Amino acid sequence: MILVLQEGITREEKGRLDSSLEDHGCIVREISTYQLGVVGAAGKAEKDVDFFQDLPGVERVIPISTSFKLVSRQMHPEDTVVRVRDVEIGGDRIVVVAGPCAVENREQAFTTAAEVRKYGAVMFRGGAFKPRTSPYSFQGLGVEGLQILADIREEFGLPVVTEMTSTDQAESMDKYVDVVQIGARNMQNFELLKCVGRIGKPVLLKRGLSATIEEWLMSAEYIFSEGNDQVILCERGIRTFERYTRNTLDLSAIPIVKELSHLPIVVDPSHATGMRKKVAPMARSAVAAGADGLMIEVHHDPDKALSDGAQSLYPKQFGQLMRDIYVISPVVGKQLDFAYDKKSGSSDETCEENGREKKRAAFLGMEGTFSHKACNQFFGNKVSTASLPSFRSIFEAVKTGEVDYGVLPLENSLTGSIHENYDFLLEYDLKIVGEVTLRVKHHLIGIPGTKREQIERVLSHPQVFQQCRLFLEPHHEEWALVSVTDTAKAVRLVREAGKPTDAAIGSREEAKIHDMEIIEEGIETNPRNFTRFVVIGKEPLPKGPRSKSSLIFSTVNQSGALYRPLKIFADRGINLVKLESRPIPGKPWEYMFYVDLEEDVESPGFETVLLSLEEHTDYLKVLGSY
């Protein structure tokens, strides 16, 4: 049930109604989103309704209508994020989980783990202790198996998910293993689910080969009640009829489980179809639906296999699946980071060099903008943000060290460049140290019950307007753009303002924050809008990647003199993705160039060709590696 509390309860009152709930047997949770004011309690409890509802401080009191309490979306609005490690699943970015079905030997499992950590997995799994059909079967390697799995962490930074078979492995399990898995075949072992709830690590739920949604879902409410509310829900396939896969995916799970339910949501498609050649488009499939990270079997040698080699991508085929992945991700709001350990591991760093318990990222506008998303997609919870009013207080933020870093959208697919912010890095002597991509998608928004025809006035950002221009130009007579800072500002003087006749464009997020409704979805010329952002600061991150530059150069206004620096980059095989000319200030019809190239710069081994550029241009400027 859910509680609504009375106005103004205090703290101390607050607490001696939890006090009340949990003698009667309830589970007492907050429901964070509206602080004070609502708690949900879940359990064995004494009482009816009517009792709760006398209770001192409450409001009213709301029952929950599922079967499953403690893990439904009533009871927690908000998604859960499951943090292992430095790993956040049920965030911005998709997690991939990778490894070979069981832990075979050490030279196995470690030739693997350097293979998929090389092409973006950000935890390891493996088995030791293997459940299998025919008894004749290998059944893993037990504790050793556990061993080389703690060692691989500890290697290659990767945190380790493996399945526990019995209660009597738990003590094991909590001092060699990450996050503990829950076969398909033990879904419904319920023992065992309040074991794992007892030992408090995450715990990955897989679906039975049988069960329906809701008896999956009453497995993870088993977990919780025993005070364990780490839990990851596994889709891997389904039994049916159907004979020409091993198991059926069922991907609507997916958007189901997100209605009913809080819990991140990841996918086996390995398990699912049991063929190699079908793991990569499920997987494709899985992320396009919504789902919040992957888990797929890989091994450097799949035909020797002991385990299900048949459905084990080889390393490379994992590979190209991570780069479809990439492209993908921000398509459904989210990202694949293939750097993502290490830009965790550089946070610490420079938290520690800082003497501050999180860096500062700064961002244009406020809580909800894109400019916040791709904030959070990059650093996850590794900062504390910073929302900032213009492009030029982010430099400034960053150059005195206000900030650590800075967000900053640089370009865009369907209106081009930021040109502004090409300038200020031009002019501030900052490095960039990152990017990211997001898909922008726009709506139109306003209070509630707000009908088309009732529109006069439009508020966004002048680049939104642009990128909306389809959409807005058959209303040019009747509707006036009202220019602000940032989306998240113009949905809030929507809000404020509280007229029928304004509305805004701007992101879900904001719309939501604000308790707006959206009028008109998706209202961007192109579906394919993507903006790119890139993080500035004074020095590059301590582990970053290093695989694309961006430079800026100017030559003589002479016939020729472009094509000299260029030749350079061709001569060597150096891809550039990137050329633009802005022009210098003070000096009519003479043009700095912009570059973006796959090449570490700043590597030793860039050296001659940097000086072949400095002897072919009258200025250049490295702007950054990342």
Contents of the next structure:
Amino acid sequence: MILVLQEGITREEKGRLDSSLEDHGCIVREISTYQLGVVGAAGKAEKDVDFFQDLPGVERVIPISTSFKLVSRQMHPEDTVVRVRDVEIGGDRIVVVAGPCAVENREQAFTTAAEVRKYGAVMFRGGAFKPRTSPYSFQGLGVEGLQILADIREEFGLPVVTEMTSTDQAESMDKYVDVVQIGARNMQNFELLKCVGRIGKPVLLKRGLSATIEEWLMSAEYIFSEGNDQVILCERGIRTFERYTRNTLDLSAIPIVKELSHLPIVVDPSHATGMRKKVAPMARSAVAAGADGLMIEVHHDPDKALSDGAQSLYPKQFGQLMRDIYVISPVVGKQLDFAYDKKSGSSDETCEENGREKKRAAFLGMEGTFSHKACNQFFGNKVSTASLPSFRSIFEAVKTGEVDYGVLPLENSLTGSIHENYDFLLEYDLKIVGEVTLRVKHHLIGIPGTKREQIERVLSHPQVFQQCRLFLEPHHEEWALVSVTDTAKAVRLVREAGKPTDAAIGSREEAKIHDMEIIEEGIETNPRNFTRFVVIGKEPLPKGPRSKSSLIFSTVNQSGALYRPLKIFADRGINLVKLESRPIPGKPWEYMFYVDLEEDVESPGFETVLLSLEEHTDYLKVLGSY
Ligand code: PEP
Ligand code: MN
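Please supply the corresponding structure for the form predicted in complex with ligand PEP (the preceding block corresponds to the form predicted alone).
Then the entire complex follows, led off by the chain already shown.
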């Protein structure tokens, strides 16, 4: 039941209500979010609406319509993010768990872990207790396997997940692993579910071979009912009449689970298909369908694997798949930590410095802006964030050390470079230390009930007006376009004015934060609308590999002057991914060249490249390698 409490209820009265609910066998949860004074109660004992309605302090009772309560979206309207050490499952990042079916020996597990980590897996999997169809097949190394997993965590910094097959293993699981997996065959082993509920570690709950989504969520409810809210669902295919694949991957479970429940969901295409060749297409589809992550079987030598070799990817294939996922993720508003080494660099040194607990990163505008999203997607929970009012204030704050990093848009795929920021990069002695690309989807937003015909003014950032040109053009006579500093501010101003004659263009998140309505969805001229954000700092992030560099240079006004620096890149086989010329302020008809290269030109071995570049340019600035 959802209980809406009487307005003005005091803390003491609420405390009495909670205890009385608990005395009647109910599990009580605050329904956080924006609604204060709302609690959820799931009862072991059968109680009807009247019982709750009569409790002191209760204004209204809304029954939860589904059989599962604590895991239902009604009980917890926001997405749950499960945290496993540094990894967040259910947020803006696609989390990839990879590793062999079973831990076979130390060498096999370590070799595979090094490979999957290299390609961007953020968690390691490997069975130590294997539920095998035949009693004569390899059954796993047992506790010795768990110890190897714990050593892998130490060595590679990857949290580890493994399956628990019996309640006897509870103590060892607690001791050695980060996430306890409940396998498909045990999804309805209720004693096991209650046991992992009590261990309290995050649980990866696989869907049973022939379980309905409702049964699956009921199993999650068992874990919750023991007080453990850290559940990750894993769709791994169900048994159907189809025999060309090992199981049938039910991708429709993703949007259904997302609607019914607040829990994160990952997909295991390996057990779903049973065939190596089918794993990548299904993994790509899962991400496109909205999965929060993937669990993939990878073996350094799958032909010799003791179990599930036929479905295990070769490390290189896994690398290729990660490249695809990296490209697909921004299309669905997410990000993959593809260059994991690079990212772990930023996280490893988040503490101490400047006497602060966490490093700080600044972005433009308020919460919900694309800059805020870019900041979250790059750093995750590893920094604290600060919102600043202008690009210059971000550069200043990084310069003075008030913040450690700044996140800035540098280029949009529809409208080109954001020159203001290039000018600041020239002016300030700071480095580009990272980049992140977001798909930018714009919506026309108004106060609830606003009709398109009523609109007289549209507020947004000028760049956004450009990106929505085709949508706005037919209305140029009725709608006055009002420029403001960022999209979140536009939405807030329209909310504050509260008039149906005003509308804003902004993101879905901004509309949600301000309780506003989307009048028209996806109004950017071209849906392939991406913005590339860069992260600036005083020093490059400590760890490599860095794969890209940005430079600015100018040449003398002479024939062949541009050819010479370009020839240096060509001779060294360095790929250029951007070349743009831009007028030098105050020097009519003279130009700077902005170049992005697929190489770390600041690494040892490239000194000669930089020296010859200096020779053939009259101004050169390396903006950073990242
Ligand atoms: C596994 O992930 O190792 C496994 C046995 O999977 P499932 O329970 O989905 O068959
Ligand atoms: Mn397996």
